[in-house]
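One chain comes next, on its own, written as structure tokens: the form predicted alone.
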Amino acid sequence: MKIMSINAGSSSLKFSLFEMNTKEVLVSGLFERIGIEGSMYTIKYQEFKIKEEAELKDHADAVRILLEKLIELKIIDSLEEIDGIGHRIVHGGSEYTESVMVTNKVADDILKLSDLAPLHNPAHYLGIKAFQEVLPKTPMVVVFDTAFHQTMEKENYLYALPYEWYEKYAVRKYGFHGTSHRYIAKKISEELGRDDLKIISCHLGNGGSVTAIKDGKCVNTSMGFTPLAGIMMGTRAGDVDCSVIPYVMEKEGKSAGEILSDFNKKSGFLGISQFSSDSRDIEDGCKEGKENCLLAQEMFTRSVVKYIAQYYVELGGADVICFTAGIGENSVDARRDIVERLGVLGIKLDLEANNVRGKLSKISAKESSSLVYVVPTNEELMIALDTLDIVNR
């Protein structure tokens, strides 16, 4: 069976056809600039690159463009080979706990969300409706960010505000990145051999979350109401005092709009090293020695540690820390740093081990009191399997 993962954004549409016996990915690419001029988009697959310029009015032509290039490539025969197609989606709110089959309804809930996710959810209703233009038979599923965290329980998903907020404006923390932190648990048991894991799943890339995991649901996540609370990162500020917004507002005579766009782009590695929202950026100027990258990556490093070392009380020890994503897969400094600080808890690292990148490794010293593994993180991959078994179904 062939099953296509998508993640449409405002003006870009990224996609992957897998070949699910294999698991093997057939062919992927990106659309940018839909709706914009200069619009383009690129195609990988065997050993092959294609990149050229396409007007692309909106996510229907990059769609129909897709799919003429997918047959045009002989990649598939006929748009029947499709079998199904996944949608990520952001924000799923407190309703949606698994992924669902689209149906009318959920498409309308997704676009009804939008007041909790307004830069995605729109969005990804767009690439929904483009993809049931082109391909009204193919059945589609929806794979929600936040479904993962809707174990969580009331205790760690209420803020402690008026309870009426969470009532009438739906105020609570959802957190983020849970396919990715689904992905990581799936995969970990599946190397231990066990399902009744406590793991600390560090996602850190540019965007970054913690979150505790148990017997693979999840107990707790850094990210909060939106994903800019929690760890430091690559342009967002993380948990920030929230008195800070109106005394800069009046300071700097912003909106409040103004200035959550600088929590949300301005902030983060950008903001302390004043240069730089990329960590290899910042790592490379630690190693030169200068004064903000050096501020910058141990402040980074402090935010990780605390919510490794919070969400370890909270579990009661952890089996298993998993690092992923850009930074968590491939830095071996970040690593190094983040598990050292760890020491008072037992946890080691093994550094020769640890000087790896991208692959599935363990990472922890033989006398350590958890395991430290890198797990490279398949959210697409895990956006096909869920949307395989419930066409399966």
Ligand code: ADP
Contents of the next structure:
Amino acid sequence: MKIMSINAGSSSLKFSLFEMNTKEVLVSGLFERIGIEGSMYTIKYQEFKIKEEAELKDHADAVRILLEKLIELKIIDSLEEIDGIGHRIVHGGSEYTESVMVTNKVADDILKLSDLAPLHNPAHYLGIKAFQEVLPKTPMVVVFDTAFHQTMEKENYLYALPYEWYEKYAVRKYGFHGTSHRYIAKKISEELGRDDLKIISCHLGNGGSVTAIKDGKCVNTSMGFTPLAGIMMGTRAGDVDCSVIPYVMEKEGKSAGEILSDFNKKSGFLGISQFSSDSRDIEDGCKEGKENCLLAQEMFTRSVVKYIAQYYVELGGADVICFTAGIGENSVDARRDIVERLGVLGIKLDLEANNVRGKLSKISAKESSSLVYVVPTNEELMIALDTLDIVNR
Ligand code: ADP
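Mind pulling up the form predicted together with the ligand next to the form predicted alone we just looked at?
The complete assembly is shown below, putting the previous chain first.
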């Protein structure tokens, strides 16, 4: 069976087509600058890569070209070979606790939730509509970034703010990267042959979050009402006392929206290093002894360690700590710096085993009190697996 996984952004559409028997990616790619001048697409299959300009007025144009290309490149013989389409959706609010089949109500709900994810949900809705137009008979499923975190208890998802804000405006912690954390939990449970694990999953990419998982369910997570909260990230600040907002608004004559945009786009690694949001640049800077890079790296390490320590206590220990996403999978130094601080809990790395990139590997020392693993994430595959599962039901 073949399943397509889709991630529609406001001016982009990413796709991967999986052969589900082998979990192999048959073709993947990206349509960019949809509705903007200079639109183009990239398609990768086998050892080939196609990059072309094309007029993409809207998402429907992108979908149409994508499907034509799949036939033209003989990746499929007919559109009927696509058994299902899974869409990544950033926000499912409190209502959506798992992936579901798309109905008119589900699509409308996604649009209604735009209030909570104004940059993402409207784009996801456009993606759904574009596929419905071109492939009206193909079953479609939506997979929410927030869904996995819906098992958090109220004590963990509420903010200590006026309760009526929660009741009237749904102000609460939602958490994000749920599809990745769920994939990590599933993968490590398979690897260790156990479902009853206490897992601390560290998704450290340009955006990052740490999640506490018990028996396959989310107990707590570091992101909040929006993906701004939690650990320090590439350009996002992570946790900050929000009194900074009105204070700097007055000093700089900026609006709340502008300050929030600075929290999201000019902070984190970029804010502290003053030159890059990319952890590789920061690591290079550290090797050259640049003070701002050393400071940024140390602040990042401490912010991750703080959440791991909190969740270790909340879970009553941890069977396994997993590192994933760009930094988690690739940065030998970041993992070493983080795990070094966990020595007080008896957690220890095998420094040689830690010298690994992008591969499922055990990196803890024999005597470590918790296992430590690198587990490459695969959100697209998780979306395809959910889609297959729901289509088969
Ligand atoms: P996102 O999906 O949130 O955009 P990624 O998961 O792709 O982010 O992670 C991007 C981050 O991973 C960047 O900070 C990048 O520097 C880091 N990264 C990627 N490859 C490496 C590497 N080989 N060594 C260290 N960091 C890396």
